[in-house]
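In the form predicted alone, a lone chain appears below as structure tokens.
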Amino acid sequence: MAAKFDTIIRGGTVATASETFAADVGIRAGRIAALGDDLGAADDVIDARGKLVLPGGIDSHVHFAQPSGPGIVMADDFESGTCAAAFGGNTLVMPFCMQERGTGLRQSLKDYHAKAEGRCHIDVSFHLVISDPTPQVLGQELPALVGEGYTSFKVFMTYADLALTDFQMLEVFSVARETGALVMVHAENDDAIRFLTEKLERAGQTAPKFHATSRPIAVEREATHRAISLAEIADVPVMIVHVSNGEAMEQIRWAQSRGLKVFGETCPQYLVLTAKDLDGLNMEGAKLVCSPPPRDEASQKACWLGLETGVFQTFSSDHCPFRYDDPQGKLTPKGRTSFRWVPNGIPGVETRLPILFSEGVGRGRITLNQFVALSSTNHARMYGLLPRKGAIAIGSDADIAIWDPEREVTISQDLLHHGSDYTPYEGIAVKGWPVTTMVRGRVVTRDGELVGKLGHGEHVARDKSPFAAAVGVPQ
């Protein structure tokens, strides 16, 4: 007689975004088929006594295998990036397909899919980056791709080869309004950054620590306000990503209090790092160069408040990895002369959830259910993946992370699986660690070992965000 289930996770405490309860989880054909006691037989039984059984993490802001400029190579491809994500308790990540100027959006997407095909340990779902909003892209390619399940795209307000003008942003926002897509915005004022950078360089202040000086809170606050104003004009929802401080957060709170569909995201670097961490590092400060930069302790407290009170809907890593001791990474020849040329970005996909669990749940700042919402369910809801992803419910994909809430770990590069040669979180002690990660019913990592088969991860097309507002387009 055949077993009733392929797998039963037995004896654990299940937590969702809304409730916590003791139950066994029965899995059949890659999906959750039952929740309850005495579920019967299974081909495989996973003992979860003393453990938490949570929806697998969804990191909706990561960068893998992304073009990064002449002579610079990103440290993670899809194989290493999704491997690290799995060890960090994640079951789906959302990387960015970067449109390079002069290249069509559909061709960029085709090339990016080729990099991912057969190379993923966990599931992926792509955002689009719009850097060249030509009439062809706006009028044909982008609407068609939204219809094919690429229902979110990102625009930049900084970086010379990516920044859009206000007019171009409004054009992109208009397409989002017409198609029901959700727009993500990197909000920093490029002109102000360039002005401050040139001023610092003239004064000989070129070490990596001056990167933070060139991007003060005001450039993020202003751009956040402007992005919200443009979104209000276009009547379109926006997600302001990687918010680093209280002043930018207050712009989002202001918009939300007036009923605007404005959402926010923050990241681990803004909770546990500050600009002072670059002091005394000389060129090693390049390891912490990211945009926006970490701020100060007051900004950390503000970002925690945003997570606690719901101003921020998602908590992502903004994993953007480069090697430090590598001429194709942080130590490019140009990088030795000025912070301006240091590749922006730090690794964090594997450490995102342990940091949030330990510093958030462990210290009583957020509840376990808030942790699940911020780490998984809200991402799925925001980006059109719920209820297939981000939930422990009958019919949902069996994307599950089993956590040992008592396990104590000191974060170290030696423990991690990303392609970078360092971690910005070296030496941080955390309590709570994912010990098993399962994607669509198959175990990918277990007790510190990679047991899943490369290629099990697949690309997931998405529905439109329930928060989008389309004109004349079926929802």
Ligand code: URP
The other form holds:
Amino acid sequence: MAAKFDTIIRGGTVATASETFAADVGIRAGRIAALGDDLGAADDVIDARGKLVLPGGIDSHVHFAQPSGPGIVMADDFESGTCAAAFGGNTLVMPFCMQERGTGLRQSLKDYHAKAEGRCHIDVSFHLVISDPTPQVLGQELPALVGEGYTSFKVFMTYADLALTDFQMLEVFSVARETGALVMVHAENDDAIRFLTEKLERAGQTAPKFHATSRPIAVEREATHRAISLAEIADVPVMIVHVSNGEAMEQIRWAQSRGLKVFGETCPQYLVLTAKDLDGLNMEGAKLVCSPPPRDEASQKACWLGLETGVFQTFSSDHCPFRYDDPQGKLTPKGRTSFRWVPNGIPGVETRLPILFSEGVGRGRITLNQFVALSSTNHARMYGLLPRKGAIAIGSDADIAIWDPEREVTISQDLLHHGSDYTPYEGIAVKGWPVTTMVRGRVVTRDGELVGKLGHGEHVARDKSPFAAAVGVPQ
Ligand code: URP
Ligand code: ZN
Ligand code: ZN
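So that was the form predicted alone. Now I'd like the form predicted together with ligand URP, please.
The next block holds the full complex; its first chain is the one shown before.
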């Protein structure tokens, strides 16, 4: 007789990135051991009748506990950030390990691991941010760390302490080319932003809403095109992150049509917010300051098109949380009244999936299987986690989110678990909500309660990007 299961999820509708079918899910030792009916006995049976059983969300773009400038403190550490993520139907998040200039990558990673160790409710896997590509970083640390499972890094084309020159970008790209890593690019033209910021400040246009004016679409389009060109020169795959509008999306589509391995990500703020939402908010506009900024309705439509047609592979939150009404948060410190001092970033790890489900699947823009791909499976594929993560398949980790597709919720700060004191999505009505989140077979959240044990979440080392093989990197 077959061995008993630890858990059976019974009576639900399973959806993967390609199929939807009725099946019970048998779980043993943290992994999916059987899919079918009449699976027999289990220590625990979860009734999923009327529910969807989906691969747990993977959010491949979040920021937790990141130093954010003098006097500013990020609102989520690993405990609150992974808790909020679990309530949002996520089973793995990918935070950034930010290299500060003058610090080596190994030291930076040590610091981030120390912050995360024992403090995670769900699994995490770090990307590296390269801000100081010294010969030591390029020649030794990066290749060694890719070998140890840190197979993706982000580079910035803007922000004073982070922006790389084109030469430096090419140097980082060639290490990615040689080692099989995937580079994520923050594409905005730094000189243009500085020029526009100074001009706005001279004209006294310093309220938070002018943040959007200082970073127009052309700033992002130009940098996106340049990043693609540099990637072509280095012959390396790249992921353009947090794409906000149609012109940048078209650059990616154009590159893809030429056979280049150029990938794209967009985020909830570009689907449901616009720059106009900052109008009339005065200082409260700071709550929506993020980069690139939310745009207009045409940009929202273009981002949907990018999701619907496969130009974008991943839909992430870019959760970068600050408190608003806090001396260490977004309300600018005394004497620093310009938008330029507002920390960039907004919270969203808990609301990403309900927004995509409701606005996407609920309104018929994407299928349920596209939802699974965009919210989980494609993240796992892009970043070297598939089939262990992002799948409901025999042998995969039992990382599962059970959704009530009928539950209607009006998003409100009171419901959420992040460390911010507001949500940019206040008042948005959604239909469809994650009710149970399970990581490696253990229930973390159930019916609005945190039931998991802090520290259950682990760091996950990753394989090389499968796209490295496509450009001939030895595997
Ligand atoms: O404004 C944003 N997006 N802040 C987070 C940092 C980044 O660029 O991803
Ligand atoms: Zn960025
Ligand atoms: Zn980000």
